[in-house]
Amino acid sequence: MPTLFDPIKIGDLALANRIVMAPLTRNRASGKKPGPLNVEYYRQRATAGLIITEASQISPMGQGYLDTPGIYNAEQIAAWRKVTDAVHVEGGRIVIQLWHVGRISHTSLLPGGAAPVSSTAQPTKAVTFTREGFVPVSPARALRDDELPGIVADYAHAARCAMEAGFDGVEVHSANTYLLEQFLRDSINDRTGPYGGSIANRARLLLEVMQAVTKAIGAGRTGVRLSPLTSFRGSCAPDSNPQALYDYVIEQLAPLGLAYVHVIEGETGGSRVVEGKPPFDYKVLRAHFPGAWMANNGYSRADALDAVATGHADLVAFGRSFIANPDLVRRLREDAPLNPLRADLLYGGDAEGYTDYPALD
């Protein structure tokens, strides 16, 4: 059997081992695009399989935190493209996490003041990182559906310039109640017509991304993040019947050759059993998938090394552990102490909490 350590082919992507660094907000972005400093992050981590770089918004209407950066514009690309080739000069392999916020958003991050866009013009508990610090979302309206098309040509336009930037290929963000999911769950999309109603009408939005995406830069540099039961800091119930939808959702990705699917298992940030729901069934959802299947949400070690080892997972992607340990590879190999994590300073700030976690040596 295959172990945690060993290398594995995904799609395009010929990864040096299985551990994965989750994608992970930070808000220490500058004027919407990488700095020095979050060179210096990545650099540090690049003994990761694969690293899925913190959400980028698509688009200036995706973003829903200060500090954030975007992946649609020239000035971004040439910014990102020196946090790639600095992981690959030390041997790593990166893709971006593409993100549209939707209604997790405030009018003070975008423009003109505008408001979040949804699926729905429900109102929602969420909270949000602003100058102010955590605040209320601003209301949202609902998406027309004759505005669908331009979000769907947003994620493709990312895409390319995710290319352009030099990422080894992309990750579609539908998972935590952001944009995608937003439209998905029954418990959030309460709209008629075409993207409303039946399970696949929901998932109609989420499907004509991974098209366009895949139609963009290849299936075999693309990646989708889920999370079927999160409801992500108490801000959103799950659907209905979880179970049915993300059954159809990778049934219907199965035929378009993605490099992985990547699934938040539970709550997102907390157990990866759900109490008080109904048993949902990973290894269904893997059963229709023939590509590398990753799993994420709270893996220790051992875990890992179980998951790998009995087939539950292709990978693993790690999250808090990777912010306070740059070399977690090592760590994870030699069974290693890990650094503590300093969680008050996870989002803004400077090098503190982010570049200065020590090494072993």
Ligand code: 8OZ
Second form
Amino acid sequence: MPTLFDPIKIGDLALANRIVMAPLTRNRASGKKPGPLNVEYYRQRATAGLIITEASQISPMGQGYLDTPGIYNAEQIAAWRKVTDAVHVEGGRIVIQLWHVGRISHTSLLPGGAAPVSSTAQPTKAVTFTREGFVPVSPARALRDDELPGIVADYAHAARCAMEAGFDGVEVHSANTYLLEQFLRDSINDRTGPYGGSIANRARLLLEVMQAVTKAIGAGRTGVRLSPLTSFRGSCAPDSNPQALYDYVIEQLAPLGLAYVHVIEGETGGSRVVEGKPPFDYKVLRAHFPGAWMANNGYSRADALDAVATGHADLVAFGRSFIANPDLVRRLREDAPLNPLRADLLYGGDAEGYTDYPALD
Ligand code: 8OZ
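Given the form predicted on its own, corresponding form predicted in complex with ligand 8OZ:
Every chain and every other molecule in the complex is listed next, the one we just looked at coming first.
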């Protein structure tokens, strides 16, 4: 069996090791694009086998939090090019996470003060982060079916922008109760017609997005992130039958030839074992997929070594430990102690708690 430190080829991407930097929202973009501070942050972490960038909106309507970057216009392409160049100079690989927040947004962040859009107009208890701090999300309106081709096209456009910016690929964010999960879950999606009701209908938008993105840039450069069980900080029930839903999604994705599937196990940022939920078997899910499998959520060194050694996953994505340890790969290899996370400095701010975590030596 390979180890966490062995190289791996996933789709078109040749990675130096199986340690992945998870996508991490940090709210430190300026003017909806990365700047020099963000370039330095990613450069510091380039020894990861793969960096997945912070979630980046595919369109102005896809934004839901203050100071997150986009990947849909020429200015953003030029700004991201500085990030991808810096990571490539260090020998790293980097994909960008493509994000539409759906209803997790606020009118103050959207063009012309527009209402957020979703599969539904039902309210949610979720909060978001604006210029005024944490606030309840604004009421959303339900997208019409005839608006969905435009959203699919926005994902494909963003994927092409990512290639122009020098990324090695993209990861479609279909997790954490943002737009694509707002269609997938029967706890949210109350539509009738081709995008509501049956599992096949609720999965339709995600599958159309994956087809459009893989057609635009190639399946070997495309991954997807899923979170079958998360409640997203207690704001949302999971699907009534997540096993059936995600078995179907993976079965349908398998023939596309994606670079990887990335699964957040359990509660995002919380326990990988979620109590009181329908039983869920990740092995059954994985059995439907022939490509690379990436596991995530609070993995320790020992857990990650075990996951790869036993074949539970091909790669492990680390979030919080990669924030606090730019040289996480070396520390895991040498079993060196990890810097503690400064959780109060996660969202917004400057270099403090961002690029000032020390490396060994
Ligand atoms: C934390 C804060 C804001 C956004 C996610 C993109 O949960 C996020 C996110 C995380 O996927």
